[in-house]
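Just one chain is shown here, as structure tokens, and it is the form predicted alone.
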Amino acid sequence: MQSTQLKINFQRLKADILALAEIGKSSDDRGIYRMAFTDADMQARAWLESRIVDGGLEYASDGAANQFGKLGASDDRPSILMGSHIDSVPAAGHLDGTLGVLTALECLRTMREAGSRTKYGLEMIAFSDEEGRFGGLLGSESLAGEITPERIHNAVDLSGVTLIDAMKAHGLNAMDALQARRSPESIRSYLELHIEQGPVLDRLGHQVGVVEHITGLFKWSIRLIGNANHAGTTPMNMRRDAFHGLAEFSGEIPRILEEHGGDNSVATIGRVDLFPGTANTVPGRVEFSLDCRDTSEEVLEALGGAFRRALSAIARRRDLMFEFDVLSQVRSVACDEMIVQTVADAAEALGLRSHRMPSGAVHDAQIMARVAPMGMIFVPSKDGRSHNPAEWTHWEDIEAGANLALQTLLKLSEAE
């Protein structure tokens, strides 16, 4: 059987997607609540383990609670890995991460049933805590050997629950994540299928995206500190209004992006807290987030400098104090050129409308690029929606993306 004739069992993949979507689903908003190491997450893990075993694959897990399904893997040759994650943000949709894991499972099942012979072992993987409940990307960073004891001890979620306690509640030892590191020599390459989580493919009417770069980012928590005073008795020219400083800075963002950014630059103020937060008081302090992304490290560095200068100038003009903390910083990465071309060639052979593009979101693939050649495939997100119950990709696009992933995996497993 020629590889281009081999297709995934779409009805089986569809049934798996619908089944997993029921685990952690809220009856109130229909969103999925499957945050890492919650009861729903552990139920989903148990379900996935059963599907891996039922699919005739060898099941394994590591100290970071990553889950594997293996086909032809051995200790004396590297494996090609494919996967994503099944944990979610609160009130999530049913495809983010999940689609990549279940497509990887379906690809390996299809190849096993067809008796496909490969030069390298194949492994599907479901990484733990990709959505960063405890900060970072626990599963892929552990596999890449980038987790430290200090990081594990300090990991805590927004409700004050520690990673150690969350894993302990389910019989897991968080410190075992230090043992999850894989030697780079054991990984031939990594492939990930994901929904785009943006509107580009949907608006273009393309079936698949061939990812060339994954964005880097920095995320800051910023504080502008002035003086709280009575809203009625404090003249406008005598105020140290922290909110006015935020408002001015927000207006500067488009200019800074135009002058110092690139075509892929974006910046977002997504959270704002005013203090004391009463209607009749001039805000004495404002705390807000700044999320900035681009595929170029040089551009990100330039944007960071420009944002700091703008904040300092605004603080001086308005007699405010300016402070900020770096919450996270992730380097941008380029996808492997050989894998990019393999995906593009496979898409053309399948007659799919494809578009080369960057990823504006962070993925496990970004971490895996530090230990192995990496590539990504996107499928459209209807109206660009993600991280909410309205997240949707047409089934025909899912089928096209899954068959593209299968053909790419076959080509990669045959390549010297």
The other form holds:
Protein chains: 2
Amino acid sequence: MQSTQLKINFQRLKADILALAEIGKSSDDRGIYRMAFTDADMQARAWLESRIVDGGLEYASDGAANQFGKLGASDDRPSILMGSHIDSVPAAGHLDGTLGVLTALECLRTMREAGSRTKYGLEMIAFSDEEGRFGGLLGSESLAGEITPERIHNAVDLSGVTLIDAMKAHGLNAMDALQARRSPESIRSYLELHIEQGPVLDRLGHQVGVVEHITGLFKWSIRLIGNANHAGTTPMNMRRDAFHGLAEFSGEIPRILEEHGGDNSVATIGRVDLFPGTANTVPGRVEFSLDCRDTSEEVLEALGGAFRRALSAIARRRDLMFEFDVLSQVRSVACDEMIVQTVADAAEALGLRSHRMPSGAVHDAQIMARVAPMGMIFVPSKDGRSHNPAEWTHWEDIEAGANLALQTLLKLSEAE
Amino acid sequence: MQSTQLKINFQRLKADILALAEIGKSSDDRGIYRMAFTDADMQARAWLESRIVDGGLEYASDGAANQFGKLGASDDRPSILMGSHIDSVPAAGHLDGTLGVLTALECLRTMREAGSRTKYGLEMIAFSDEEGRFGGLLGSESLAGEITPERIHNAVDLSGVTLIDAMKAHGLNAMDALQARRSPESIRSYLELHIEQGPVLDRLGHQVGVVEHITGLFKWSIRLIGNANHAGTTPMNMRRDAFHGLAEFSGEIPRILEEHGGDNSVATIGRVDLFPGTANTVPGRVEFSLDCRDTSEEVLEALGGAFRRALSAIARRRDLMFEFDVLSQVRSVACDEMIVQTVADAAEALGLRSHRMPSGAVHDAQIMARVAPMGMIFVPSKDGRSHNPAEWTHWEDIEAGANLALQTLLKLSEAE
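How about the form predicted together with another copy of the chain, since we already have the form predicted alone?
Next comes the full complex, and the chain you just saw is listed first.
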């Protein structure tokens, strides 16, 4: 019964969140700029190291510059890992991965202070470059042993700076990431707390989300090709208007999701380019993106088939040409059932309003699932805002989420 | 009966078309570059002057650098004007306005050689900058007295060259365009032959088009504003996707044209910009153009109202904001009924397959209608191609159109 009474020190967690939010903050309220291996990121790493040490945890880092704070971890027994990342997108808010790292830190500090005796070691972790200055998920992929020399050599940011040079500037050797692999036997399980980055918990009034799956996705670039004609001289019935084909397809997406999708299927047309793209010319060609996500590989396959059939039929009917390229394809990942149940039971014991849900966004947890049983906890994002200075989670929800993480860690580590 | 037997000299017309096609021709088959007041345009003007003089016509030019070839024109009696322009868009074909100018030249040469005695004078004309290097329709607007000092001062091409400097480089004073006005009393009527720039005649197998109206148009820039969200984390029923609003509107255009439009109504969405415009974000905002044309002002007004109602309803239903700006609005112009009938009768007498139709494109004729009864003759554009090196009209159709123009001129000038 001791475990359900143990609580994190919320004021300390809040102070940490506010302190880290100052590092990389723009002077004119445009948000936080703490992209991987920038000066701000390095300053945040130094700050985190000192907080880990001050919290009485054992500090460590690996070849991928992932940072660890360990409690009772040893080579003799596997560890429970909990963490996320402290790097940010440009113009970010103060939460995102940061909340997961600082919550993990707070949980381990609390357990250390309470003298919790656990069957498994505990390690908090801050992964390098989750957000993608150099491609993203660098730290977790290195730890999972999925990094390659080619990937490291070719990694370059939007300004043309290479990963190798960016790390070298701070005395780090990017090639050391190849040594960051941890054996699966050394990891008992992985837990990550993250803001939802979507509107569901906020809209439904839930305090925490128990993640069951991280969705898979496919992203296509689609072209419909007709004929560019003069908008004044070409009668409607003599046109091969590529945009009309796209508009019809867009209108069919709800039907296709209803007929072939699951409860959490989503599909988005986010990018559209018309050619020639002038007001007085019938568009002869349109290129657009289709991003489709679901937690089930079978559902994704069925949706992909239905989209192709719809596009082919529209193209035939409208005398257009239809082509598409697969831009990316990511398999869905299931959270470990035992961890999901542990989180859900702990939420109930704490009297929290919880909601079982998928994650539609990419997380380090997706990579970690390849080497260890994985679970995730969500806290609400006000209005679903994310990657945005206006990102917000109520402090009470942060406190609830952190205590849920603590109870889950106690259970997973089989604390006495 | 003499008049229906008189024919233009087709080989001479063809030779002129081929000769002028060499002036401004790119060395690598990218088409003709004869934009107004470029060296190529000036070279073409010099060539045209010599052809006018060689043809036994009286050469003249006015303050707007419009070029004339006169036959029996005098201050005592009004003239029938026939012409078009020899300037081109970049990467143009060999016909467009050129065909109308050279056909007018050929008709007058033929009438001079035949010794036709006419009640009215005849003038062929090549208008300056129809295509718009400096805004377009410069010559016809000057002749119609609709040019202003401001317009001349502000006219500038895409490279930043002013009209004033471009004309000065060739010894011309742009301000002289203010003196180019012709009194309406001096113009009995205006006739223009042009390629259709659309697919109708080619598709229907007609040799010539008898233009009844030049369509009016409105061009709007429309914004639908919703909410930009993460494409992975935002369930379909929590989205305010601006593109879905546009797609639904696009799907309603055929219904709106059927319910509120006429036989020749057209509407085009030619430009679409999504914001933020990335594959993994639900589009929070879309800006797009709507170009709508018809020959009737009442129909255009009804269509504008129906489009606004549809957009408002879609915006309400989808919780989007709807705004629009009017980018341009051009009134439709009717061809003179007597001239239309004259052309149609002449086509019948020549045994040509003719088709009454609107012009959906802008022409100098539109401006000339403000000062004189106006008529237009179309010849087919292969596949509707226009403003394109692949622009093509069969030589037999050019011959048929030129002979129709000749018979029309003979009738309009009341040749004995």
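By rigid core we mean the largest C-alpha set that fits within 1.5 Å across both forms. Positions refer to the first chain, counted from 1. Note that the structure is predicted; figures quoted are calculated from it, not measured.
Of the two rigid parts that account for the rearrangement between these two forms, one contains R133 and the other contains M238. The chain behaves as two rigid units between these two forms, and the smaller unit swings by 15° against the larger after C-alpha superposition. Core-superposed comparison between these two forms: G284 shows a Cα shift of 9.5 Å. The shift recorded for the CA atom of T268 between these two forms is 3.9 Å, with superposition on the rigid core.
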